[in-house]
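Just the one chain here, the form predicted alone, laid out as structure tokens.
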Amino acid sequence: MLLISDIKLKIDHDESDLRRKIEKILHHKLNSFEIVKRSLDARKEPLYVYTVLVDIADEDRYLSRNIRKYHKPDLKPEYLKRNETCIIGGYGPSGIFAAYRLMEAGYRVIVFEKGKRIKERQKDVERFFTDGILDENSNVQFGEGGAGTFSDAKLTTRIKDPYIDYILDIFIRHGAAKQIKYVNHAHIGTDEVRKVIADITDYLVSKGVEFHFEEEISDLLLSDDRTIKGVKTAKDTYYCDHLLLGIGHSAYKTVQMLKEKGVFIEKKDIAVGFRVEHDQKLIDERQTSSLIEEANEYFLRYKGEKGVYSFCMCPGGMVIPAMSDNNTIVTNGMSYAARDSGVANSAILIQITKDEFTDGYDYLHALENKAYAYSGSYKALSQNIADFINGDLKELIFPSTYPLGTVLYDFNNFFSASDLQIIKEALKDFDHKIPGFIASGIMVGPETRSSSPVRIKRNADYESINTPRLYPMGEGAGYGGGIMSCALDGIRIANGLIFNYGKVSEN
């Protein structure tokens, strides 16, 4: 194949224009091509710059400075019928891609997920958003696809890994738009990712993967030397050779069970804060890529005595109730694929070190309970950002997108005095970077589920350091922070099993 780079087109082009440009470069008609990368060059006239892959005969005759040969790696493992059973606990991104990979390699795979399939889960979530009736087992946190199913479904990561394309190709194979392979800050959107995940599950079922939805792992079966033998649920006992746990950052009951079984778990740093909302037009006007007619993102960082940063920014989205426990308030952000709500939201979080709490889950739940106690309902706490800075409390300058409504609350009462000072310094810094950030924004919270407060410590082979054949993975185990990083973590563990225990060579 040929990799052709530095193909420039005006931003109002379509795919046929790109095809004609490639054919002009090669002086040859094409059957097909694949876009590898697209970036924006806004230095003069705004242009899109493409890199594409083309399959064509007599490759050597086309080689030049911007055209070179490329071999696309085949990352699919060789299928071998293996007499080993892998149980996967939790069906978020790490569980999904570990199951997919192990199925491809010929393992027997059994998946347990405490929540429901997406079709029923969506009904439960919508009922909560409308009527405030929370199902503690089927909500934004728990169910088919994990917490990322009700988010912006971002696919960005700072990790460089060849399996990123493998993951994106699977998403596309099951219904995601091809653009996720090449656009900057790719996302699928909550409405589309639900369809994609459901299709992946159906495919895995057709390939022999055994699913147990609405069935939570409640206990571990251990041998005398602590090696995993199987798991128990409320319904039955199941035996396995390997247990992969991708339980998510809200599965504190499972974490407590692991502690009671003696699995080594340590505290880790976390972050807490709130969501901010702005008119999307304000954000678009401040961004270089506002030349393009799409909702823009921002990424903000402040380094004071503690770090403060934006997290999970959702252009054209909404703030949602993300609790999994009654009598708590937790907020998160969500966007549909079109990102067309007209309102931008993002978490603004401050770091909380592990030295500041005894038990991370207790610490976070205390904040969530505190918010609910003040609200007296599932209405979120809210305040104008300017009022927060000035110690005032007035009616919101515009209504929040949070579906269950909000109550006015002075967030000066929510954080410690030292953290308040740092947060306000950060907001002023963000206002310098995005003028109007303070005067034109509101804050809604609290946000407490950005990461797990624990790490289930593992060795170089991805096993628990004191429980052989137990493989903690993903965000809940302390090894990921989004769809892509968690999916990659699940694949790494699956690869460890495939290439270390099997007969297949990764080369």
Ligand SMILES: Cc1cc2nc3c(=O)[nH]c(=O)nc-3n(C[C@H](O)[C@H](O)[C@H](O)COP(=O)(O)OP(=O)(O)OC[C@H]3O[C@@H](n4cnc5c(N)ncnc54)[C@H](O)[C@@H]3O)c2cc1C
Given for the second form:
Amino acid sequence: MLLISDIKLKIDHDESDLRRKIEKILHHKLNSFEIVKRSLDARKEPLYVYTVLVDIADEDRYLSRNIRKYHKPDLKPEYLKRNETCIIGGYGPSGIFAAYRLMEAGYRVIVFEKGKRIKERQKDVERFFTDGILDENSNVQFGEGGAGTFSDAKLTTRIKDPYIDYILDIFIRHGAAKQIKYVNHAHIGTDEVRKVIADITDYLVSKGVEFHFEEEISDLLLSDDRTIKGVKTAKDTYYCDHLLLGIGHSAYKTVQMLKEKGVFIEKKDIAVGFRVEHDQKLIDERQTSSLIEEANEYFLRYKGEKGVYSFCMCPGGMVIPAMSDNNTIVTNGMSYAARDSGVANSAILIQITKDEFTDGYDYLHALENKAYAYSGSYKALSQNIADFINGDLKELIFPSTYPLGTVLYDFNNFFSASDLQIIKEALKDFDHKIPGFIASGIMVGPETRSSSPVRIKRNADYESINTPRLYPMGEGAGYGGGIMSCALDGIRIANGLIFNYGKVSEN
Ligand SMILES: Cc1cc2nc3c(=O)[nH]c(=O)nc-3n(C[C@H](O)[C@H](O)[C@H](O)COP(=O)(O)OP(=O)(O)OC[C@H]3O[C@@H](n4cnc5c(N)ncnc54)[C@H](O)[C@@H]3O)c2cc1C
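Return one more block: the form predicted together with the ligand, after the form predicted alone shown previously.
Then the entire complex follows, led off by the chain already shown.
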């Protein structure tokens, strides 16, 4: 294959213009081509710059500075009838992609997910967003697709790994737009990602993967030397050779069960804060990409005595109630594919180190309960950012997108004195970077579930360090954060099993 880089086109072009341009470069008619990368050159007149892959005979005659040979790795695993059963607990990105890969390699795969399938889950989430009736097993955190299903489904990651393309190809095969492979800051949007995930599940079912929705793993079966033999649910006992657990950061009950079974778990740092909302125009005004259809995001970071940063920014999105426990308030953000709400939101988080708490879940629950106690309902806490800085509490300068309504609250009562000072310094710094960030913004919160407060420690073979054949994965295990890194973690674990297949089964 040939990799052709530095192909420049004006902003208002379509795919046929790109095809014609490649054909002109090669002096050859194309059957097909694949876009590998598209970036924006906004130095003068804005241009898109493409890198594309072309399958063509007699490659050597085309080689030049911008045209080189490329060998696309085939990452599909070898299919063997493998005489082993893998149980997967949790069907978020880590569970989905581990199941996909293990199925492709020929394992018997059984998936347990405590939440419901997307269609039913969506009804529960919508009922919560409108009536405030929370189902603790079917919500923004729990159910088919995991935590990223009601999200912006941003696919950004800093990880460089050939399996990133493998994951994106699977998303595309099941209905996601092709652009996710080549635009900067790709996102799918909650409306689209729900269809993609449901399609993946149907496909896995057609390939023999066994699914148990609304069935929570409630206990482990261990042999005398602590090796995993199987799991228990309220319905039955199931045996397996390997147990892959991708339970997410909100599975407090399951983590408690693992602790009681003696699985080695340690504390880790977390972050807490609130969402900020601004008119999307304020964010667009400072970015060249507002000229075109690319997302207008921001990434803010302040290095004071502790780190403060923006997280999971949702352009044209909404702030949502993301709790999974009654009598708590947790906010997060999501966007539809069109990102057209006109309001930008993002979390602003301050780092909390593990020395600052005894039990991370208790620490977070205390904050979430405190917010609920003040609100007296699932209405979120809110304040103008300027009022927070000045210790004032006036009516919001515009209403929040949070669907259950908000109550005014002085966030000066939420953080410790030292954290307050750092957060305020950070907000002033962000205001220099985005003028109007303070005067034109509101805060809504709290946001407490950005990562897991524990790490279920594993060894170099991705196994729990004291429970053989247990493979903790993804965000809940403390080995991922975000859709792509958790999906990748699931694949890493599946690959560990696939590549060790003969050796493991002889033990
Ligand atoms: C509102 C929101 C918006 C987000 N937006 C983005 C975004 O735009 N981009 C991005 O990269 N990331 C985003 N994230 C983060 C991302 O969703 C997570 O990092 C990712 O989903 C974690 O994947 P996971 O597989 O580790 O676990 P999860 O996705 O959390 O899935 C875990 C699953 O395990 C199930 N489970 C738990 N315990 C058990 C048990 N005992 N038995 C059976 N099942 C169990 C749960 O029901 C859940 O479905 C967002 C998260 C939220 C909540």
